[in-house]
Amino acid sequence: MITILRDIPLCDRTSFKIGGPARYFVEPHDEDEIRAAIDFAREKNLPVLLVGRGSNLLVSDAGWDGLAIGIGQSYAAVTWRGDTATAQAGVLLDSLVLQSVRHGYAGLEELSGIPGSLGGALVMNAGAYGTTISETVERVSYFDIDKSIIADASRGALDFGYRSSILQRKKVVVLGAVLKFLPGNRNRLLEVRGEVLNKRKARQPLYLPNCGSVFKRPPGQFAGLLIEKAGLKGFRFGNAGISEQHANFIVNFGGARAAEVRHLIVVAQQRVYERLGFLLEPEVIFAGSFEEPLFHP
């Protein structure tokens, strides 16, 4: 029997620290609750939001009139078997990363210190240093909320592209992965690792709450780039900012809105193609209600 609570505020579960609350929210154990959960949302005509770690992740300050289904750490066990990992979808990934490199297995050591939960990075595909997590993946098992099934698909079925997979387009809730590994030096990976997290901590602005990267990357060029040259860099709205330290990045200063972090996406999308002539797709995923529609030409 699964527990549904009322009115939780999301502020307090996604990495932008800004939200209103989940009308239900329910926190998965097994997969038996996530069907349950699902069930309930069926019932009720609700639709459905999925919480991971809440990087990536914009809640409207009205909050979510629906069911968000939290896959956190109460859903986030690891197998290993040799150089493969057996993980549930609400592993944190650099969690997943750290075991990986102590095992002395490569593969994700350039993805080290990207937050966010397994689940997360599998359906944005996600990357960086020219890695993605795609490359490691062997299988990925996921609910059908349609079919209503649990089913399964290799990595060649999966459509995985930069920052996308079919995981986007399939109303689906991801279960786990099966991620298999290279053998590689275990004082090197750490190194590696070690190097990743100095450049993340000395180029991003780790220490204000963010949802890491805003804009994908438009083919060729850099989105913290272009909305620098378009004199962006450092502009603040209310409680919310464009980083100084790095200017595809938007933190909250403290009691921040999710419409101002809303209103600096649609001024940084319109001022770069206006003067750069660059329409920038956000990356950050949007939940809820929002007044101000994003630019469009």
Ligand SMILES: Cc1cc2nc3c(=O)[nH]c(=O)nc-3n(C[C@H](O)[C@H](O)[C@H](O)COP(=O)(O)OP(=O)(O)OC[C@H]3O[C@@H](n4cnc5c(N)ncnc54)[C@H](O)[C@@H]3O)c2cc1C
Second form
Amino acid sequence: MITILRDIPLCDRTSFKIGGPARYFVEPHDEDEIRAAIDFAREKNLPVLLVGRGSNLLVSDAGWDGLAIGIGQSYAAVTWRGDTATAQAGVLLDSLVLQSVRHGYAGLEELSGIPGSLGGALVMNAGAYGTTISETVERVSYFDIDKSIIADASRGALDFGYRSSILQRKKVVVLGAVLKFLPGNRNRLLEVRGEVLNKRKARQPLYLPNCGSVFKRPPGQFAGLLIEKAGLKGFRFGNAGISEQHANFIVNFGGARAAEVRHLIVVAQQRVYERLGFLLEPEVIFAGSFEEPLFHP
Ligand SMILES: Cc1cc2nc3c(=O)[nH]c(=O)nc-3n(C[C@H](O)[C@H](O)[C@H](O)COP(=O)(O)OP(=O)(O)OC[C@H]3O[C@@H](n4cnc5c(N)ncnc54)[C@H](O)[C@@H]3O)c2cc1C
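To complete the pair, please output the form predicted in complex with this ligand; the form predicted alone was given just before.
Below, the chain from earlier opens the complete complex, with every other chain and molecule after it.
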């Protein structure tokens, strides 16, 4: 039996600390519970939202009028066999990074400090400093929501691109992955990890709730620099604002609403387009309904 909760505030489950309630919420422990949750949604004709660690999600103020499935610490086992890790989707990506580095395996060290789950990282093809998770992935297993079956795909079939993968476009629950690492020098890997964590601390407004980079990088450009050039660094709307420290971050000063963040996103899109000619594409994933449409030239 799975426990399905009602009216669970999603602001507690996103790094932005923003978002209304999910009408139903469940945190499955195994594949049977995932299947039962999907069956529940199907019977009640509810839309399904997958929530990993919520570090790339902007949930609307009205919340999610359906079933939200949290894939987090209750589904986070990792098994190592030599240079290969088999991990469930809810494990913190950074915990996997730390384990690999401590084992002296290379591949994920540049991803140190990314605050999401493995599942979210696979969906987003998370990356940093020229590395993406896709390079270490051998296979991904997932629950196909439409077919109600567990399937498995190799890296080549996942169509990984810049902050994208086929998993974003399919209706799936990512269950986990097999990751294969390269031999590395443990001390050097620990050093790289330390350097990366320091760079993050120095450049990112980690002291206020945020969702990481709000926009994808336009080819050959940096979104943050474009927003800065458009004169929006530090621009505030309500309790949200474009960070003074890094203009591709929007921060929640306390009690910000999703609509305020959405408005800042639209203002940045419009201003950058009008002044500099680049159309910024959001990297953050929107969940629920928003009144204000994104900017389209
Ligand atoms: C301070 C900060 C720094 C960041 N730095 C980086 C960075 O350097 N590089 C980078 O790439 N990102 C970065 N991010 C963004 C974010 O951490 C990544 O996108 C991360 O991979 C998202 O994982 P998550 O578990 O939080 O996913 P969520 O935010 O919960 O979800 C993201 C998307 O994945 C889907 N999803 C999540 N889990 C599953 C699952 N098991 N099955 C199916 N779908 C699922 C969700 O429905 C949603 O569409 C940063 C965020 C913050 C707050």
